[in-house]
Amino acid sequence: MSNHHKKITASHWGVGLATIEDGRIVAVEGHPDDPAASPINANIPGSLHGNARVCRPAIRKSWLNGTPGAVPRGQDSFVEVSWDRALDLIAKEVTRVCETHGNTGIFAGSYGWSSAGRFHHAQSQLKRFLNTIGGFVRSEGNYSYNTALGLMPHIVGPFRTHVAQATRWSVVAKNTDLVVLFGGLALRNTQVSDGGVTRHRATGTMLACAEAGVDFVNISPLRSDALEALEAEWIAARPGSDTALMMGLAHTVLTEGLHDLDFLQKYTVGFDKIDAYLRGTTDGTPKDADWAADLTGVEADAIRALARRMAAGRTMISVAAGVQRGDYGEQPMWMAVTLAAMLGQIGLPGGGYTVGYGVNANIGNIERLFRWGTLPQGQNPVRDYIPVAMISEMLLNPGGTYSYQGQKRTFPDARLVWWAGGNPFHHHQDLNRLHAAFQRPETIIVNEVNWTATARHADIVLPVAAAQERTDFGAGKSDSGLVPMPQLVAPVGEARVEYDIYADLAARLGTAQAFTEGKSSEEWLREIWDATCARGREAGCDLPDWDEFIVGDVIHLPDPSPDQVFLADYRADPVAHALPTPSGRVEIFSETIAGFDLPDCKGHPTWFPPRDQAEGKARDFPLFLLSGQPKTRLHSQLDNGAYSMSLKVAGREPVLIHPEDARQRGISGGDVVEMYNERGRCLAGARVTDEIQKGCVFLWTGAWYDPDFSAPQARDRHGNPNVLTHDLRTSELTQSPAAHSALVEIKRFEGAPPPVEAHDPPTFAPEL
């Protein structure tokens, strides 16, 4: 390092500088190597030292008292206790659930994305804990591209393996030309990875496209949603519209003979069976670009004229996650699929489709080099899962029945709910509804750094260390290149890292050796860095040993597949390369799913109409909800921080509104403003702008939510726009979250906006 008091860290936004003085990180900046450092890092500092970091182990006082219903959870004052009387509470606890319940009463979904470490990763601690004393209940799936990890295996294959194989942009640039994008491509999105991002190379390759002339359309209600430099058509449909324009796209390539029957003959099958429903024999509806012209908003020559020049030329479909994130969200998936099976393209050089463009800095940019080690979880006893987005129906509704992947399943009865590294209160929908089901459990333990909504609605929350605070080292899921990480500053307060409270626990119930092997942190790591290197040599990689490693620099390890374009194989053997699907090849209609006769899921790519805007719900609330990842932090992480803080509006987050519909409702910029519908209501800060579609308003997820109880419907006073969404799922076949169909009003909130408490600690009492 050039500055002996800067040391290295890594998060999911990327490898930083960090800056300690007399103890405490002051500053962290990108680092040098990273052609497109995020900002993000400047979160860090803040964050750390705020005013919301849980400093010591606390215990909601209804709870302690032995009335836990006194008080709602998340209105209750917490008392402050020794990490011994925490621990040996939560050691009775959990044998009292297991011993009466089984261990099927604890839930431990732990969904979220924690921090960048390998060994100090929320989820994997607290599973390994949990699997020794018998398991738990899990969750299944992700927020993010839960209808492609469901659906496409029927239709193609596994999506996770899909993500790892997409095309390559430096293989667009040279071949393609044009890219259609459908949900945008938005690089504030870009900025993270799974497990971290060592150099963003997101802004540098779409540069390349820009410039080798690969022409962009931008399908979104977002202007923004594309880079500027881009120069990108932009095409602004109607909200949860996508599967209609692609199937009046798709009849106009149909009717006109665009279509390469050669490559649906030999590639797929079921192609039959859409034909019919495109030209309207199957229902009496032709899908053609009359049709969707009246539901997409965008005008039938301008759909016609897109589908010739999608057929004219190579052309890649590029569909956001956010896209499959709304209402029936698997049709556009299947639908974009089939679109791209019909222009014949999949398997050739810039050609097909992606899903999953831009969900983070590394998809179609590079790919890890070989697995990296990791901490063993070991085998959880529990069969018993629910869908990722189900918690709310499984916390209200033990022991009911829902239909997901063809089968009938039944909600456990979950009386113990440990949640570590992550934040539902951020990333679930309709957060009063989930404030109602978190009253349901007998005991929550939260495991946290900050005193977000999900540790205040907590029974026990156990402070724990932050990423700065010990050692670990950085490897992204995605990302061929290795961070160390080394401890920077002491932990704050009587924070503990999570592996020693784990430990501390398990001496308690008895399996101390079956959790720690003997083995502490320090072993750990080395045992994990070891297992890395063997691989390393295996990929002709000589990593250094772990001493030299932990007070260097970050290594970057090549591309394994620089050239890479998805689904070449198959094109060039459809037998000796069969797609994992029934058939072994892309299954345009899928008998299986047909067979499952779903009212919300057919066998095909079917148009459902969005849910709010079929109930006619647009009269008294005429605006679309859009909401996605933020520019200023990952998620909710580090909502507190310096940078997040910056571009808040009136201490709100913002929300973009067209200067039409601003003035119409007498919105300037800046105006605290309070948006609402018949599931919540929230307030945030007018950023009024023409890059936003009219008609609709966009506000960023992550905001910690902040909810007035003494306001109509818990206002929430700080703009978390989960309070809006709907708690649906986008069908029975997946049960995916489909927060993205949601409707509101907006209007100039009068008086005195009451403050933000966000980013305060709760109420303490004394201890008794």
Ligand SMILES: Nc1nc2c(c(=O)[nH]1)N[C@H]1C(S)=C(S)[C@@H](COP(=O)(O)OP(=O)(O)OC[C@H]3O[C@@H](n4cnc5c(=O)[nH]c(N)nc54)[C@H](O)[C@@H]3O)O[C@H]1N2
Given for the second form:
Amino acid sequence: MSNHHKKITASHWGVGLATIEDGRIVAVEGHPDDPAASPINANIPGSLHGNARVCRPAIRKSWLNGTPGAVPRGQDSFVEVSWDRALDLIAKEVTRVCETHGNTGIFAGSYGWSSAGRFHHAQSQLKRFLNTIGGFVRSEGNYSYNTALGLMPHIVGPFRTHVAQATRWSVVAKNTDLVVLFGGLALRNTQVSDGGVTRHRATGTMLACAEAGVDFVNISPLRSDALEALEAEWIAARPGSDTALMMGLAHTVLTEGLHDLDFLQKYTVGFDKIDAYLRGTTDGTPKDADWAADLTGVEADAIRALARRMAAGRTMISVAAGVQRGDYGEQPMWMAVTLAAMLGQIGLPGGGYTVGYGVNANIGNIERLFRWGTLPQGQNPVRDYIPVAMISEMLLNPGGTYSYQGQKRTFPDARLVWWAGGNPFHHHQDLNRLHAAFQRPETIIVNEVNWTATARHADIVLPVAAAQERTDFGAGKSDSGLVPMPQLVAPVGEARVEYDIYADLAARLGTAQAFTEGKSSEEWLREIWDATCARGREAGCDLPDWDEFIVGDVIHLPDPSPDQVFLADYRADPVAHALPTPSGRVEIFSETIAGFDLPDCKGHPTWFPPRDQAEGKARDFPLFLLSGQPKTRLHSQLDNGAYSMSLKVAGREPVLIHPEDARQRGISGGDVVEMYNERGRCLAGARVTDEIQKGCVFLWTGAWYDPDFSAPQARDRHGNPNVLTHDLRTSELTQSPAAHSALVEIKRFEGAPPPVEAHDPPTFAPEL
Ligand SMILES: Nc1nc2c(c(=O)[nH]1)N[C@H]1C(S)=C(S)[C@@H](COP(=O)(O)OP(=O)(O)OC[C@H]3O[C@@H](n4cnc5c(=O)[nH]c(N)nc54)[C@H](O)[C@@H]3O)O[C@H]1N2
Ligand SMILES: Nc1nc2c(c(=O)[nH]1)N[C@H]1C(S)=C(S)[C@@H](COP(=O)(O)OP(=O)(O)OC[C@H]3O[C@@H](n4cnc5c(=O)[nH]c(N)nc54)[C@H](O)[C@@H]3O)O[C@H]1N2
Ligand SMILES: [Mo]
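Condition change, the form predicted alone to the form predicted in complex with the ligand:
To see the whole picture, the full complex is given below, headed by that same chain.
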């Protein structure tokens, strides 16, 4: 007998209403309150109940046998064991590592998006647990906008606050003449917001701008990075050349006297330095439009015309986070701030600059009204950390030194790595190198919903309940809505919620009271909800109690500042609202950064050509590889769901190729192609389209890594761009990932392509 009902759930891509039949989710649709619900929901049923679920605790065979090096991680089979056996092994191993090496022997940076839900947040749970047993080495920063996190505090102020203070699109619609989009404004990315989104407003606010007659220029390798209705002018500049383009624009503004000297004097420091650099007084090279034309491939006259247009009216400069995810990614951020300062419109309604419009659903659209309740993570007694993208370096060079924010630092010696809620074999660059790095630790533990490539590289894999298999509530970090997340279905197989796993482990380690404080997950949830209600009351909102809330519907709260203008207060009073920089002003020149004396980030914005190009690799690998976020899923999550699968080409991730590049290589749409460079190779499915700039190929991130260790360079069969990207950092200042600066070549794959195996479980060996 089947039992039908629709129930609410929340995810990073929005609120869903699930249809449940016989204890399984069979469909998830958007909430009727949501003007543009995300089709990513349609992936949930197939993935949640898919083949790839981790159903029982599993131990890598060679590790269990006591011969851990017999078969490399990532290539070994697994032995399924009972929970008791798995937790006994972990308790013993954690104790051994801490006693022998101290808690700095544990690395649990565990970067990743995990899933929505305030309480069952995978990283918070893991960190709380490890903090109660003496701590761990963490990581700092993210893969999203790390150069902005590391640079902006020196030159304007903390980046996260700035994103929250972004000028609202409604203000842009009313006041702005021209929006210049470096890196476009990809609506596919506005499906998502960290922790959740209750109404997708971005398409609506874009359309309102179009209706109001705001002009848009889209500077991006993808024409489709701007909504068609905007009728944006498309400028296809060479990837990695934005800094040069901005300098060409700035040079025109400067030499034609279109810059705002009053603004520069009153609100900034160091303009004289960039003035000299732009004119070429310091290095003999004027950064004029002709210079920029050579580097960007954009005509000099078009650069001059755009500069004049930007100076003639109210102009918003927008920089996508993707632009800084490349070599020397600090520079386009800094140069955008500089160019905006020269135009003198920072702090005016609809003018100035914004970094991160389009990085999620909410930026420029809404912000949360107050801070939601949180599971306390406790204190980490270990102070050591690594910049997030240095994972391979750390594992390959324990005790090695590196430079970061002007400090000389030493890598810890990670003996035990624990990952929960992230997929480094999705998110990190140069996966062949990561595969080698992951052979180094003594033990790797991964908590996972699915048999991802990261789980396959673990020694101990713990099956965890997915978001729909536990009770929680959703509340996005930048969203102003609260969503009940009642448990919809039972966990698959023997999967458990992570809180209960750690509670059992803590009991084995004698730290149960410290971890649980005597509370069940239900009791914690009520406590965190009560804390949320208390903050709500302070903000003037009455929220229902937990019992009423959890059986109810979404609660929408208002935007705390719907007419927000970024840095308006600073413009109004630069003394009372001095910026939290050393000078209290916008730092076009930073004494602090100059004092670090770095080879790859100077005291003012500087042009550095991307490395692969500078090293002449374009001879062998002439195409720029771009690898932005996928439309059909969140990173690697739900890649085996119906919507994600529906847009694959020949069962592989689609790669966008310009018709001329395809013709030169005898490639047609639908072909299986092989992409390669000196670091790795992968198969993908060709999609020939003129929405991509000639000379560039675009391969979405997130196809589960599917290495074929019998093929050259352990060829990936599925189309994961990170087998091709380099593992170099943007600069020593921020040590950020630079995935978008890779060169590749591509050819038709001849013969029968090997089947993709990434969505199937690994090979299991019988229990010993
Ligand atoms: N080449 C290239 N690489 C990139 C980027 C790029 O532009 N180009 N972008 C980068 C960016 S911006 C980011 S943010 C990263 C994203 O990288 P990640 O955040 O690592 O990617 P996800 O696929 O979201 O990984 C989350 C994992 O958590 C698991 N999970 C979900 N819920 C739970 C849970 O409750 N508990 C546990 N234990 N696990 C759970 C999922 O199954 C999934 O495997 O990728 C980066 N990598
Ligand atoms: N559907 C969906 N939405 C998502 C995510 C997802 O996985 N799926 N992930 C979320 C996350 S974690 C993040 S951080 C954001 C990321 O948001 P963004 O960083 O804004 O997105 P990307 O797609 O990485 O990059 C945006 C665009 O930059 C362009 N670009 C790349 N390199 C260059 C360059 O050198 N110059 C110029 N001018 N343009 C360039 C590319 O064409 C790309 O389409 O998206 C979020 N939204
Ligand atoms: Mo991100």
